[in-house]
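Just the one chain here, the form predicted on its own, laid out as structure tokens.
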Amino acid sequence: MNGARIEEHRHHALRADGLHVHYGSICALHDVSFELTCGTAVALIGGNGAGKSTLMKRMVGLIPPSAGQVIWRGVPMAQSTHEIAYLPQRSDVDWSFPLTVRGLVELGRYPLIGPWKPFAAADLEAVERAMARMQIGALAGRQIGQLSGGQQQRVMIARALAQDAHVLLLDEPFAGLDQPSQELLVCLLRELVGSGHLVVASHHDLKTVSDIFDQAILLNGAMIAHGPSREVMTPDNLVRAFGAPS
């Protein structure tokens, strides 16, 4: 991605408004407001049952609202789903499906052009820059359920970025990775952020959160608080989210 188009995205910017999310008569999240921009990174932190999730689904539309609206790029996010992705925790993933690691990057460029269509030579190059960038090429043939947790997460995000979105929301990213797989991966997300990216995750590693994102998001139902790291990282806001200490 050129400059130019670089600083196009940076303007990019979602927004929710007033989000409230029932399941039932349990409110899992409530009045939960933010504007982020593309070229950031930034943490969902919360302990649990805190609305990580529920915050990430509404956000890409799979629970419906029960308040408030999610606005990307001026417009209702509905509109343009496949610009927005989300990728769930591995452990929701059925990785012995019988599928291999281009196949699952291929479903990414499904949105975009419909389930029927063939590829045309743009979805091949698209499936084929998006491997190299996670650095997967050479696992293209391997069924899913082979790999590693780390080359696992990059498969997912490689087919987020054939999808071509502008935003990834990921669901614990780094749960249950090595060390090595742990900072590949910061590695690639911060890439990501550099050209021009907006990434979305949620993290459990409060030593962590000012090292890895730009901005954190405190949850606990609410939202506690938003900004910098390292500014939302307080004491004070760590114990309305998650209870003194015993």
The other form holds:
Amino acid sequence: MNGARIEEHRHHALRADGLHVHYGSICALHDVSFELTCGTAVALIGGNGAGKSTLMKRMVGLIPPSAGQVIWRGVPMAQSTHEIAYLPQRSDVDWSFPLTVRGLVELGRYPLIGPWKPFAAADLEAVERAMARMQIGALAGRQIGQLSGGQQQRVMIARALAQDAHVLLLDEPFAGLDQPSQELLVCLLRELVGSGHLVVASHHDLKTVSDIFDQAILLNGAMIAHGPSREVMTPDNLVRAFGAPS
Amino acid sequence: MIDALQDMLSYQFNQRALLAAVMIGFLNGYTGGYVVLRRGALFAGALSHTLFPGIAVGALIAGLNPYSALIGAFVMALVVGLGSQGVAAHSRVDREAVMAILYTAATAGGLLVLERLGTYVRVEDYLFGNILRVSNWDLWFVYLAGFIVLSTLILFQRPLLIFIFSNNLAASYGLSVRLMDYLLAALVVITMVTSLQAVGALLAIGLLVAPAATMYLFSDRPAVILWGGGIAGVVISVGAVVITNIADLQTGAVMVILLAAFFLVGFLASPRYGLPGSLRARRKPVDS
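Can I have the other form now, the form predicted in complex with the partner chain, not the form predicted on its own?
And the full complex, kicking off with our chain again.
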């Protein structure tokens, strides 16, 4: 991406305004508001059921809103946009599906070309570029189940890049990865942030939050804190997010 | 051999049977690709059990004839299929469980209806099929229904495959997951009703699932599974018509047995996803 485009990206903002999500009578998310700008890595921190996945799904339009709105680049999001990509947890993906790495990355072009338009040279190039960026070009012909966890995560990110997403919402991207895979993924995510993407990821390892992410949002059904990682990850805030250690 | 084939083709009913076999074979093999990819064979199998009571109810209302049988089977499968999807969407019970309740209830109702009508013997053609009795009208119906189903599946291949791969991905692309769920169920019902003449209500599920399931053993590309399933369906259906002509056997049964044999060969031969691959994987444990 060239410098001018990176600069333009950096001004894009994703804003949540008073988001509420209810599942029947259960309140999963209560009055969550924040503003994030592109070129930042943001960690979503909270215990199980704190609403991390719910918040990401709500932002990409997978869950109908109970109240509040998501504003992307100054406009309320009425429907999904290819500029915001949601990457589910690896365990939520059917990796036995007969799909190659290239086939999965190509799915990223769908929101741009629709159901009927054939793949043009530009689409093929976008797919190649996304695979190269995530260092999975050599795996293009492999069935997606025959990849390591880290490779599968990178294929999903490549799919998001192929769809020209500015914002990547990643659900537990580091879960189940070995150390080298985690380090490579951190490098690649930081590189995306450097090129102007907004990366939002739910994250469990409290020790590494400040190393990987610029900002952190602490959730416990409601917003506990939001700010630069080092300032937010205080013992007080963590107790409020996770409860007192027993 | 060639003389036998020429002799066979000189009869109009054989010509019609072969034409029907081409479309029914392709339609089932191609549509079956979606069923296999969606892991929906159980659902489709349950759906096929509604065809028979549908025929019975059709016969009760309008007498037993091809029209009442097709319409009855179609309406019953649609009511039970979409009904179970609807009930599952609005309750805690999953689709297959609701389906089991609805289709056994339908079958029980069908039995009571048939008992009242006293037409046990005459429904045999609809249970096991008889492609040699395909009329011109049947042929038109098969080609029209086949054209509608195939053109819909081909036109919407991209969104349907995304939906089958991941509901979440489809929804995040703004596609209606529920609409595609219903659409696919409806197309599977039309396909099975279209096959009634060839293989009947009891064997329809075999013709639907076996070709694509075999292709699934060999390919990681959905397009190969879909089109390959269609082509395999044609070859085996036509082959079954020819064999039964020579050997004087029940066509639907031969078709389904050939398909099972085809699958068995695939299972024994597929280097990666069949028995050889599975044995090799046991000998050489893969690093986790």
